[in-house]
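Next up: a single chain in structure tokens, the form predicted on its own.
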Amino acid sequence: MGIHQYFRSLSDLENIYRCPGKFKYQEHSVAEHSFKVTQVAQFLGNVEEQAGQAVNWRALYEKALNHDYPELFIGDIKTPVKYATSELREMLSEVEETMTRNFIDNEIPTEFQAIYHVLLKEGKDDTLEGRILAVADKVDLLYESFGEIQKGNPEPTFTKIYSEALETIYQFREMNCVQYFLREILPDLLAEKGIEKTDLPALTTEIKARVLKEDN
């Protein structure tokens, strides 16, 4: 038993690729995703802080950096599948939690186990930092699917992933960082070359209209 096994496992995250089984022009590993989510969360946290919110930066970085470590045990499962039913999502979460807990108890030195039980637990909670993580995770998912669509990937899964990610981002629309994203960043994304020929502009408008209708 020792931290050596944990350090070794970090390299394994480089070999777990997201959205398995689908043709992709660019592969994205779980390790790469974790880095990008942390970068996005950092920016979103700055938006919140400038808006007067108190950000626990240590908690935010720890949540973002570690949020997908449990995928080491069950791999990446496509978002539409993972969220197909609440029962399936709950079952997968229980498996992840159990295997992560067993790994910590068996491989992490005793004096650090309590720390890692916190670091590697589900980070998307009701705290500001947990909500920022939830948004940052979907922003990166949005960009991954956007990149495939922009390159002309005909696989419809990526349109579904884009839609699901944007709808989830809208669920946090009361947050300052989400308002900034929708106002300043999303229009720039949709202005990218070739996007006007895809379904994304109409799909984005449809999702926005549906959200506004819900608000009214």
Contents of the next structure:
Number of protein chains: 6
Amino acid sequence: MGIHQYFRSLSDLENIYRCPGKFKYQEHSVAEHSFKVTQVAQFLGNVEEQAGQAVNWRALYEKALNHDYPELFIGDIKTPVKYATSELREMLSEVEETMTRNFIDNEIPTEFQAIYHVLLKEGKDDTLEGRILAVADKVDLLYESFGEIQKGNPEPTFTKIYSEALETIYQFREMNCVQYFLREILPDLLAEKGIEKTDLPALTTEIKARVLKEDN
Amino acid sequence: MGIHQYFRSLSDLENIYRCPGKFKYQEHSVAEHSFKVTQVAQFLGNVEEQAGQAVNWRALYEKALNHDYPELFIGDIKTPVKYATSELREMLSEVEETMTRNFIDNEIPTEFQAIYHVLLKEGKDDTLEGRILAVADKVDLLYESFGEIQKGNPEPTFTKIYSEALETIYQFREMNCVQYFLREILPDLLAEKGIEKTDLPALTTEIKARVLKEDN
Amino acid sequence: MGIHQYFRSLSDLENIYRCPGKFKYQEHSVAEHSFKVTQVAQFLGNVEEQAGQAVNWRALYEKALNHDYPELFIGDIKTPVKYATSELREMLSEVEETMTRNFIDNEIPTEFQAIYHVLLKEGKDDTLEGRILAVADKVDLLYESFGEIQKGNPEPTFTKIYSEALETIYQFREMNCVQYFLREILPDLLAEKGIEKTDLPALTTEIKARVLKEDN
Amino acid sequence: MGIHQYFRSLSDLENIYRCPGKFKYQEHSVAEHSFKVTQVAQFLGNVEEQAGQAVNWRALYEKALNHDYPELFIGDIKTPVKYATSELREMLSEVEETMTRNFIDNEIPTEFQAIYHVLLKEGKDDTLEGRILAVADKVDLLYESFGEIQKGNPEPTFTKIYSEALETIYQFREMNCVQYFLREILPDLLAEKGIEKTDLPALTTEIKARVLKEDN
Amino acid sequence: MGIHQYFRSLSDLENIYRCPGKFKYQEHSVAEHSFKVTQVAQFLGNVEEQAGQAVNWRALYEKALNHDYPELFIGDIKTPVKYATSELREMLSEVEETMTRNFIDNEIPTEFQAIYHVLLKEGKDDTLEGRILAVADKVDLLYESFGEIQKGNPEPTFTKIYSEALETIYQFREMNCVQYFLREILPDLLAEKGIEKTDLPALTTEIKARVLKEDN
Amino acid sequence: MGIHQYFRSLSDLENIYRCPGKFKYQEHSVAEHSFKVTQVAQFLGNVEEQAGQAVNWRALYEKALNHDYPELFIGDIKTPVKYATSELREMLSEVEETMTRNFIDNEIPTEFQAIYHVLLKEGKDDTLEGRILAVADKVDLLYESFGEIQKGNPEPTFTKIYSEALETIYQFREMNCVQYFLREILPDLLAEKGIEKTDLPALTTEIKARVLKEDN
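Given the form predicted on its own, corresponding form predicted together with a further copy of the same chain:
Full assembly next; the chain just shown is listed first.
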């Protein structure tokens, strides 16, 4: 009933923390994650543009900024559920979509409903911008799990998250921005203090080898 | 694979906070809520026993202590979802049960699986102990929402939670322990400092009136 | 030396809290504020577009998303300093700009330096997008201070911030989005629970009256 | 004056943190500890029952759930004092008991006073249930100190706590549940990520050796 | 064994929070309280000096800075115990003193032991400096409880603390610094935002009246 | 406008955290730092006195206690700025001084203004007490950065801070208290658990070697 409810809800995203139920040295709210994903997407978009791709910037920013808004309704529950079945994941996805639709119909003024149905729908489609979002989301997840592992978090979940995020990034390896990431950024990440003593170098090499094998 | 995973998971319940996405002055972990519900159930059980009811104490403690363990799998997402449709609620309930079953089958040693299938199943059945749990769960929810309202939390969610909790308690008004609660405890709650300036006295009176009307 | 440093620095913005040195019920990191400002700017941009204005969306998102990145270098110190002299404010602004320039020259890869010099420069210029940013920044500040006052924060600073933010918004009252804000959103804000007992209604009326007088 | 005070005090146990004065990566409230101890006791009770022992479940749950309630009165101060003299420890224990007695006499309704004098008295007696509580309390303490050491806490106190907890558990090594713990759980604990680089394997071996020697 | 242990222990005082077991909007560590008491004592000492009293500044700073160091050993447990009997309070005081003595004998290098036996002994004696410390300690306690009441904390403990602190300050009303406090500072405190709606004005007037009556 | 504002501002120093924008395992407020620096200065003063130096204790305590009060005005921003140019540092220092002067003139009662102009001015002059303050400030900074490195903080900033702090301490190596620190305390620090695996032993040796070389 008015955009005021929407503005207030932004603050609720400051109160939802990612990966609940696991000890973390540093918490990340959904609002903070959304900020970082949009920043990363902005950089990746610039890489694509420099490589000659036409970027629809409005679409890119919209997708990145709003991609986790629907977590408002059911929270960040995907991580643990992910290790269950794909059927469960789908059920939850449906719940989320229905609740988002209801929210827009009830809270957003009529003249803006069409806009918000677009803004808040799942953004990870096959367009260049949808793929940049998919990569940016995983890059931030990679940094978040990396940060925990580097600080000494013994929770195996973070190693799983790192692997899964890196594997997803590799799936987009035909993209210029992913090639840039793998060539310029990942090595800097692995050169960080203390990483040589963790599982990450071996894990990274193994994932890379698996991908190269697929490519041949 | 082994009860060690179960012991470790208890600590994860210290990292899941109730009612995510809403500003709170005081956070309550699922572990803390479980402790308080068991304490409240212990008291309510004693009221029933003094009133001549036979309490199966083992069943009561089991139900109260373990009632929210499955939140480990999908977090405390019921509150916002509750205001959606009952179909959604059911879907989530199913997800939770499946994940609990999988967890027991994968992590609990074979000789204890049967026990944990009983311990972790939904405890709010029609037995005396199941009804005491239903009441105790709502009493703690009432105290939690009361605490926020008393401290000045302007979030309307807490008023909704208070109402809904009190209404559920009233549904069990034929029980001795609920009669004790309504007669001896609720007035003390409403006599707390600063409550006279909140919606709670009117709300409580209104709920009571509605119930009395139903009774006639 | 490499964009990795930039990605890491995004996480530092999660560790800088706004308005340091004042008790707050709810903290807001610079990362969270940036997310909310971009969300608000996105909405205000849509209002302008519906009113027939041509919005440069890329510019708008860039300005909003990056507008507080330079706080990385000197933190959020403007609030208290603001009540000092304009000379001091200018000196600090210069420090910030120099440090931003140095950071780009030292840390950002050569081929992206020109881009980041644009992204990280002061965005509040006279373009439509610069003015939307100025308004969006104040809208979030208004909500943050409002949130503290509504929760009962006795610190006079938050009343000052509310006033100053609202006055700045009024300065842009020829804009469609500001007219929408004043007409549709501000009344909803003031209709929030408990606000009638605070200074805010009187303060808001007084600011409005002062502005109307100026207009005549 | 009324059970309302008792219910309110449960929330105070959420505000008392264990082992004050030492840096910890993860805090544990007395409420959370009580929940975990009761969960552990529940499991250990099942081990005993499977081994043919008759468990008084009501007594076991009562002892575990309430065993640290009296920390409400003087806080969790035993840890540092423990390394002082036994005379000091006894004095504090007396203070605690007197305050618990006074609390019951002043706050609990007359008809429940006898019950609470039983519920809140020291539960670690020579019964099977008292011994299970003694073990369960130390198992949770072991997990808490283990968690800190695994996360990299350099504070020597946690190594002392781990040793002392394990030694106490060994003192009950004639119990089925302790044999289960030593055979099935402790090895899983020591197989956790990163533990091989800590003092814990050597420490554990040394304690075991010392005990075996005593047994011969 | 070496002053390094003493320096490390200062950081432990950052991990001990005052008034444990009560919900607070703002926590105060023992280290922070000690800083504030020393600042207040510094001001009160200047008032006395301006009024012609000879202040032994070294003694004053020593007393104020170190007055709560012994809380390292048993924590901040006095508040709840205070409302028990004086016998209990004395027992705890003895425990604290013994532990302080032991700490100095074991950890402080021989050549500094005599100094630290003086620094860490109870400082609230009948000297001017001892009395200034007694007042400064209560002034900070008054501000701490005032802060909670002003922010809306419904916990009755803070009203008790405020009363008790003010009454103790009045006991030293023959001192120049207390007269200054009552004349110049207390009215400013009571003129703070929102205080007129709390119990504090009536409470303050009542305490003052009681004292004046005693004086006649 | 009354010393009440000054007393209130002490609490603001509890809300300013040192080294903002960097992840830390343990936060230190400016109030806590001030307490620890005063404690360290107290010890170093005793070392000097035992070595036959005349210590002006009032000056020493004043300098140590108040040395970071002006951070109230612009926050703890020096760390990152320090790695910029000395010109920038100077500009900020000027801002801080002007704001301190203004605060005293506006808020402190006339009869105490002269006193507070002395108390709040930069204390690190060439007197014995000014030099003890300079050392004590760096000793606490050394302990703070040491604490992060020991706990596993991978942020390179803390190694830079440790180095810089130790180098500054060495600059005062003609002082008795610094010789005591280097001979008795620093080895204990480096003998702490886990330090042998960090950069600190090599770094310390290197700094020492560099200094000895300068001395020849």
